[in-house]
Structure formats: structure tokens, C-alpha cells
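Just one chain is shown here, as C-alpha cells, and it is the form predicted alone.
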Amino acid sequence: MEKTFRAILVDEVAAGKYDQQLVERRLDQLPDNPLLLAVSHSSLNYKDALSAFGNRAITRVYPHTPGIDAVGSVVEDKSGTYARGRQLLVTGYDLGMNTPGGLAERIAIPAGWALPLPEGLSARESMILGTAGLTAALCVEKLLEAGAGPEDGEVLVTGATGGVGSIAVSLLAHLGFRVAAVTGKLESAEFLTGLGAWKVLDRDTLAPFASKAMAKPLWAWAVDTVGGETLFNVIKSLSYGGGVAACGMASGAQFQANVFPFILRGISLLGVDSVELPLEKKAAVWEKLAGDWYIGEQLDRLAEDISLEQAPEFLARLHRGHGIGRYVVDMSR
């Protein structure tokens, strides 16, 4: 067994002054859980860039591994849960947290944290989705329980072009909705069209809906990526009984509200949360994006591939908010 390996390691360097390098790390290094996995690919997440740049709320200790998704075969399983050589898959939990993650070529953690990589999708399709096709598909789930149905009328998209946004679009695009994608770069309007989009609308689209109790009913449905004042805009142009899947909060943690759109309209605020969610009910999410859900024609759209090397200039890219689409790290770059 080798007992080296490459990994990203992001060190405070200065009082509030992150460093992220490509480094060698022993296998002695990692924390000391049943499972360890040679990881074939990651991807890059919002998170992980949070991670990057000090984020205390998402890592405590530093110096530390991001990287919230993984995908890599078994190399030991004490647990033995696992057998040698089966491929595995894991997001969340927290893995890139505060347990050295997936921007490595090991990783080693709880059994779990782990489910078996889903027939029908590859190990980078796997990554393409992550945790960002993931809570996408979480949220359409939760418009779906709430009765939508593309008869309905357009479904919102916030946050278009990052990776939940974009999956999500993909998604409901695939499953027969008109979906109007809101974005702040109005450049990447035919990224998004290629994803299914019905219609690109520009970010300020909602702006003037800040002042307003309640505004005119343009959407049927939502997803919202972005939180903060963003959210309650989306909720009160939502249209009667209509409903958002809210799971995120780049713009903000907070925001001002009335109860005017849920009594007069009966607006859902539906929460989706997609990191410590039962290991069974990921896997049913992941069977689905492998199935019925399955957007293969559009995966490679999303995907921009990227060495473990590139990962600290992506992650940069992605915490000045330039990101675009899904980044997977494709460790035998």
C-alpha cells in the first residue's frame, strides 16, 4: 500500500490570510476511520471555496483538506462493510468540513458516510452532479411533493449559473418544466438556454419586488440557491399555492419578511438540506439521477474538468462568485 499521497492543503499563512498548495501527505496524516478510499475524482463546491479562504463556520481547524464530494474505490475496509475495489461514493457529512476531504487522493472515513457509486452514472457523472446535483434533485423532489407539475405555469430558478442553480435547471428542464433561470452574468445566457432554459432573466429582475408587501404573481414554482432578500423577492411573485425549495444562502442568512404571501396566497417555504440527510434517502435521490432523472446529454455541458493541481485557482475563482457551472477534479490529471 502506498503511504504517500497528493492532496490540497489550505494553511493560515497570516492573521486571516489563507494559503492553498498542492502537497504530499502521509497516509499516517488522516484521521483514523475504517475506510479509506484512493479518490479517482472530486468536484468543487461554494463550500469548499468557504472552506479555502477561512471560513470558520465551515472549518475550524486549519491547516485542513477541502473537498465535500468524493468518489474513489475501496483500498481497506476495517468496518468490512465494504469489499477491496468497490467503487464508492460520498458527499457530505463532513467530509471537507472539518474531516480532511476529497481534494486528495485518499481520504479515509466513516463507513457511513459512503454508498455504492449507482449503476448508470460513471464515476466523473458522479461528480459532475455531487452535492450540487444532489440538492438540486432534493429540491425538485420537494416541488414535486408540493404538487407541481409543468401544466403549471414557469418555475423559478435563482442563482442559475452556479452548481446547484444549473443542475437544477437541467433537471427541470428534463422532467417537462418551463423554467426561467435568474442570474447575475447575463454573458452566460447560452450556457443556460443549452441547459433547458426557457427563458434568462437578469438578477435586478427582482430587485424592485424588495420594497413591495407582496408583488404581481409571475411563477408558478421556485428554486432559490442564493437566500437572503433574494428568497423573500421569489416568494412574493410566487403565484396561489405555488411553493420554493430554498437551499442556500450565498446572498445572506437572513431576510425581512410578512406572513401577507403564505395567508393571502398560501406560499410554501420548503427547506432542503442535502448534508446530513440518511444515508437511504441519498442513495434513493442517487438511484433517481442515475434512472428516470438522468441527464446525460447534458452532464458534459455542465462540466468543465480540472487536475488537482488547478483546484486552488478554481476554488479562487469560485469565492470571487466567477464560478460557472460544475468543476471536477480529475485526479489522474
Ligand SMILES: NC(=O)c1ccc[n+]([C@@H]2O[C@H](COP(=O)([O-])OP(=O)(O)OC[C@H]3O[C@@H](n4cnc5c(N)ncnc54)[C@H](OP(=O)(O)O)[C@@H]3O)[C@@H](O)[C@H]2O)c1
Second form
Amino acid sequence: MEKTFRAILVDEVAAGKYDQQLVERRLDQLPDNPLLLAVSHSSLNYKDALSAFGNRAITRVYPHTPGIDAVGSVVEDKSGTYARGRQLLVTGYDLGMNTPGGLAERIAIPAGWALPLPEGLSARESMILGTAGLTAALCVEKLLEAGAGPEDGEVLVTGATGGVGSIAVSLLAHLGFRVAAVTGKLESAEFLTGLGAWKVLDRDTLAPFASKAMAKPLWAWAVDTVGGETLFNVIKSLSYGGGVAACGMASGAQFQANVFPFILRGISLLGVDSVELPLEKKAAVWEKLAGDWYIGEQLDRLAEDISLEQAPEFLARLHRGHGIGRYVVDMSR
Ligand SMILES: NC(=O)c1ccc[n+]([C@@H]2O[C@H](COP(=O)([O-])OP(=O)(O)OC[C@H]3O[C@@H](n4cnc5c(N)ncnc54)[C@H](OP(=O)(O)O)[C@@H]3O)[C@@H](O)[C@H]2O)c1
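Next up, the form predicted together with the ligand in place of the form predicted alone?
Every chain and every other molecule in the complex is listed next, the one we just looked at coming first.
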């Protein structure tokens, strides 16, 4: 068995200054967990950018390897759950937070974090989707459970060029919804219409709502990946009986609200978590993403393939809010 592997290592090089390097690590530097995977692909998510730039709410101790997503084959499973060579998929739980993550050629994890790669998805496709795809699918599920249907009217997606946002646009369009995609990157409008967006709106469209107790009802449903003041601007502009699936905080964690949209229009605020979701629920969503919700050629449109060596440069891009679509880290590059 090879004793060393390549990994991204983040360290605090001066007070509050974090550096990300491609380094060689030893297997005995991984935690003592039963399942050792040879990672073939990983992906970049907003949380990885936070970890890579020293956000201690995500990662308490450095040096650290981020990467909340990974797919790869079993090298060894001391728990006896999986045979050597089996392809497994891991998203969330503590991976990449305080457990060395998927931006590495090897990870060591509890067997209960991994799922067999769903039939119908390649390893690369599973990482184009990754945590972002799982989260987008959970948001769409929440809306459907609340009664959403394409005939209701437009569905707003905020942070639309981001990982979760762009997959939510694709998935909703695939299911027949008319999607209004809100972005700070109007120059990427073609990317969004290519994914199936019905219309593309500048982020500033929502800003005037901030000074009002309620806004004109404009959208039937929404997926919000941005949080902060944007989330309440979305809530204020939903039509009677509508709802928003809220999963993100790209613009901030806090917002000021009033009760009017809830008590005058019956609006629902639907929270989404993809990290601590029980494994069997994750598995059911992955089966959908590989089945009826398979978005086919859109997956290639969403993805940019990068090497492990390029990960620091692209993490910096995500950290500035400049990412577009999904970045897949291919360990063979
Ligand atoms: N709840 C969960 O389980 C879960 C799972 C995954 C992700 N998340 C959260 O969802 C959010 C998106 O994650 P991601 O991986 O998709 O990130 P991402 O790829 O970096 O996308 C974030 C997007 O948000 C928009 N944005 C960034 N800064 C903004 C600002 N100041 N104001 C308004 N919009 C801004 C940008 O899109 P535009 O330029 O197109 O506006 C950006 O591309 C993050 O907050 C992440 O932590 C939550």
C-alpha cells in the first residue's frame, strides 16, 4: 500500500493569514477511521472556501485539508462494510470541516458517512453535483412537498451562477418550472439561459424591497442560496401561499424581518440542511439525481474540471463570490 499521497494543506502562516499548498502527506497523518478511500474526484463548495481562508466556525484547528465532497474506491475497510475497490460517495458530515477532506488523494472516514455511487452516475458526474447538487435537490423537494407546481408561476433562484444556484436552475427547468435567475454576474446570463433559466435578473432588482414592509407579489416560489437581507426581500415578494427554500448565507447570516408576509400571505420559510441529513435520506435524493432528476448534458455545461494543484486558485475565486457553476477536482490531472 502506498504510504504517501498528495493533498491541499491550509495553514495559518501569520496571524489571520492563511496559505493553501499542495503537499505530500503520509497515511499515518490521517485520522484512525476504518474506511480508507482512494479519491478519484472531489469538488469545490463555498464551505471549502471558508475553511481554506481560516473560518474557525467551519474548521477549528489548522493545518487542515478542506473538501466536503469526495468520490473514490475502497482501499481498505476495517469495519467490514465495503469490499476493496467498491466506488463510494461522501458528502458532508464532518468531512473537510475538522476531518481531513476530499482535496486529497486519500481520505479516512467512518463507514457510516459513505454511500455506494448510485447506478447511472459516473464518479465525475457525482462530483459535478456534490453537496451543491444534493442541496439544490433538497430545496426542490421542499418546494414540491409544500405544493409547488409549474403552473403556479415563476420560481426565483438567488445566487444563480453559484454551485447550488446553478444546479437549482437546471433542476427546476428540467421539472418544467419557469425560473427567474437572480445574479450579480449579468455577464453570465447566457450560462443561466443555457441551463434553462426563463429570465435572468440583476441582483439589484431585489434591493428596493429592503425599505418596504411588503413588496408586490412577483414569484410563486423561491430557492435562496444567499441569505441575509436578500432572503427577506425574497420572502416579501412571494405571491400568496408561496414559500422559499432557504439553504445559504453567501451574503450573510442575519436578516431583519417582520411578520406580514407570513400572516398576510401565508408564506412558508423552508429550511434545508444537506450536511447532517441521515444517510438513508441522502441516498434517496442521490437515487433521484441519478434517475428522474438526471439533468443529462447540463452536467457538462455546469462543470469545469481542474487539477488538485489548481484548487487553491479556484477556492480564492469562490471566496470572492466569483465562482460560476461547479468545479470538479480530478485527481488524475
Ligand atoms: N444548507 C446546506 O446544507 C448547504 C449546502 C451547500 C451550500 N450551502 C450554502 O449555500 C450557499 C451557496 O453555496 P455554493 O457552494 O453554491 O457557493 P458558491 O458556488 O460560491 O455560490 C455562491 C453564489 O452566491 C452569490 N453571492 C456571493 N456573494 C454574494 C453577496 N454578497 N450577495 C449576494 N449574492 C452573493 C454569487 O452568485 P451570483 O453572482 O450569481 O449572485 C455566488 O456565486 C453558501 O452560503 C453555502 O454555505 C448550504
